[in-house]
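The chain below stands alone, shown as structure tokens; this is the form predicted alone.
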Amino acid sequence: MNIQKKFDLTGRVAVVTGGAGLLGVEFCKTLAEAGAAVAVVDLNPASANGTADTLTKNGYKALAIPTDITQPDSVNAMVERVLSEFSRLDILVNSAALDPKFDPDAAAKGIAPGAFEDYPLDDWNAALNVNLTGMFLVTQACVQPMLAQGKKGSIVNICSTYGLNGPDQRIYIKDGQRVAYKPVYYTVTKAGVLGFTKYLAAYYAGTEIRVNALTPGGVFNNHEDYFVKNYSAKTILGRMANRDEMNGALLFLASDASSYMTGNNVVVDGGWTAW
């Protein structure tokens, strides 16, 4: 098989959760480029309708599927529209996560948003529910029809460059005042997203699903410019990523070009965790 063909994905069919989001829309399209059917779950229905629109306007196989992936009637209703729609699943790419979200309340207490000794326990349960809880509901619906199907398949689930090392919370002070703290909960979900990749893959020895994490490094969305400079001083290459320079490493998770690899992570952070 020459190399081209290796990362070819006609007709196989992609289940892309959190598909309407910042990295979620780059694999969409890059699993569609790539000759997959794309469905493009999300909670948002009306992000997940234009993602799906615009894809299937350029011509490519998509599908929105609004799902709440920390309800299972919701996760194995999305995985019934799937089948019914394609037929077949052959790839998921675990993308839904919970971006930091701050308690208001912290500053007028006189702790930094994010702080860990005041972080709201509603907030961590609602992290855990999502980052951990909804890759365990969509991947465990997901590998059914992989099993039924040969047991064959590829899962890529989206780790941090904050699952491997602690933050440093420096970045996160302008003009010498603290702005906020990355979250305790973000760390202990994407180090968990490792161990449930490790898990998974052991636990389908003798198959050929296959289960591997992509680690991304930060990815520039319209940050301040402080952020900007703290962040890029603490990467080899001096600089945050651009939004389609995980889709590359994505693709070759996804597709038969990682055909001996499983178990695995793939850092794509610009050195971060290098130095």
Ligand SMILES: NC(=O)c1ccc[n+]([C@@H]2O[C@H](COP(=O)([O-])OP(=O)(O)OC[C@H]3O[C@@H](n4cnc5c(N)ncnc54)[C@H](O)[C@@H]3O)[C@@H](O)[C@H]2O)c1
Second form
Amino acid sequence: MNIQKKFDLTGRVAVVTGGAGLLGVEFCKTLAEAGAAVAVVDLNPASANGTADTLTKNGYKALAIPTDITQPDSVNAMVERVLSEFSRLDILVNSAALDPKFDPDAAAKGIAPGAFEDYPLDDWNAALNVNLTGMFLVTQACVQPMLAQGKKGSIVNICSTYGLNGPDQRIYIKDGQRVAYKPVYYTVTKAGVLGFTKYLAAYYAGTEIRVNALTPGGVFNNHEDYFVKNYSAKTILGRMANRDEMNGALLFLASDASSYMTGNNVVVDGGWTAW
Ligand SMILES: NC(=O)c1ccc[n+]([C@@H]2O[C@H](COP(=O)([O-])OP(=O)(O)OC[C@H]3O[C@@H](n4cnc5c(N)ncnc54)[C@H](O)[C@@H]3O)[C@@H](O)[C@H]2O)c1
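Previous: the form predicted alone; requested now: the form predicted in complex with the named molecule:
Below is the entire complex, every chain and molecule, led by the chain shown above.
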């Protein structure tokens, strides 16, 4: 098959959870540009609508479906809406997650920086609920139409370098003062994403339902200078990622370009995990 055809998603339907997030918006845009109709699935209705509206105004097929991925009824209603609107479901990108954004004024406001020893049980439970249980519920619901459509589909689970390695907590120190700790739930849930990916890929052996992970490194989002400097020093490429630098890998995994790949992981981290 022609190589461009392998990346072509014309006629396919994609669901992107967390579709209104920093990377979620990029994923929706990428899949739409490649020809897919995209369901922008997010807890935040205003941002989901904004993302879908921008895509539709630019001539792409998109639909916002505000959803709480931790609630089975909300997830099932989302899949019903996708099917009533687009009649099929070929691609699922599980991108929604709780990913702590650090408040630079946390210390001044008396916000605990997230140390392990007194990490709140409620925060741990909330993160496991979104990052793992939410992924489980959405995948369980989305795989039904894939099975009905000839046991074919591509599922892409978004992991993190912190699912591969423990966080180097030294990069969250500014002028000798600790700003934050990357919390324990992040590494635990992201490592779980890889386990989920391998389990499901193996479970669907003998079908054309492929399940892979995409592992981004840190994406620049107006971080403070101290953090950009600390982070960049740990990458071979010497910088954080731009928000559009995961898109090539996402399209590869979502499309037939990766037709011989399942149960594995594409790491796009500027070399963070290579040295
Ligand atoms: N941004 C980075 O630097 C980075 C690096 C490595 C991995 N990742 C991973 O990439 C993925 C996307 O990251 P991002 O930067 O776009 O995150 P983000 O925080 O900008 O977006 C996450 C989105 O998920 C949505 N969400 C949260 N809870 C939800 C729920 N219960 N139901 C439905 N939607 C919910 C939020 O509303 C938000 O729009 C995440 O899995 C994250 O862990 C991000």
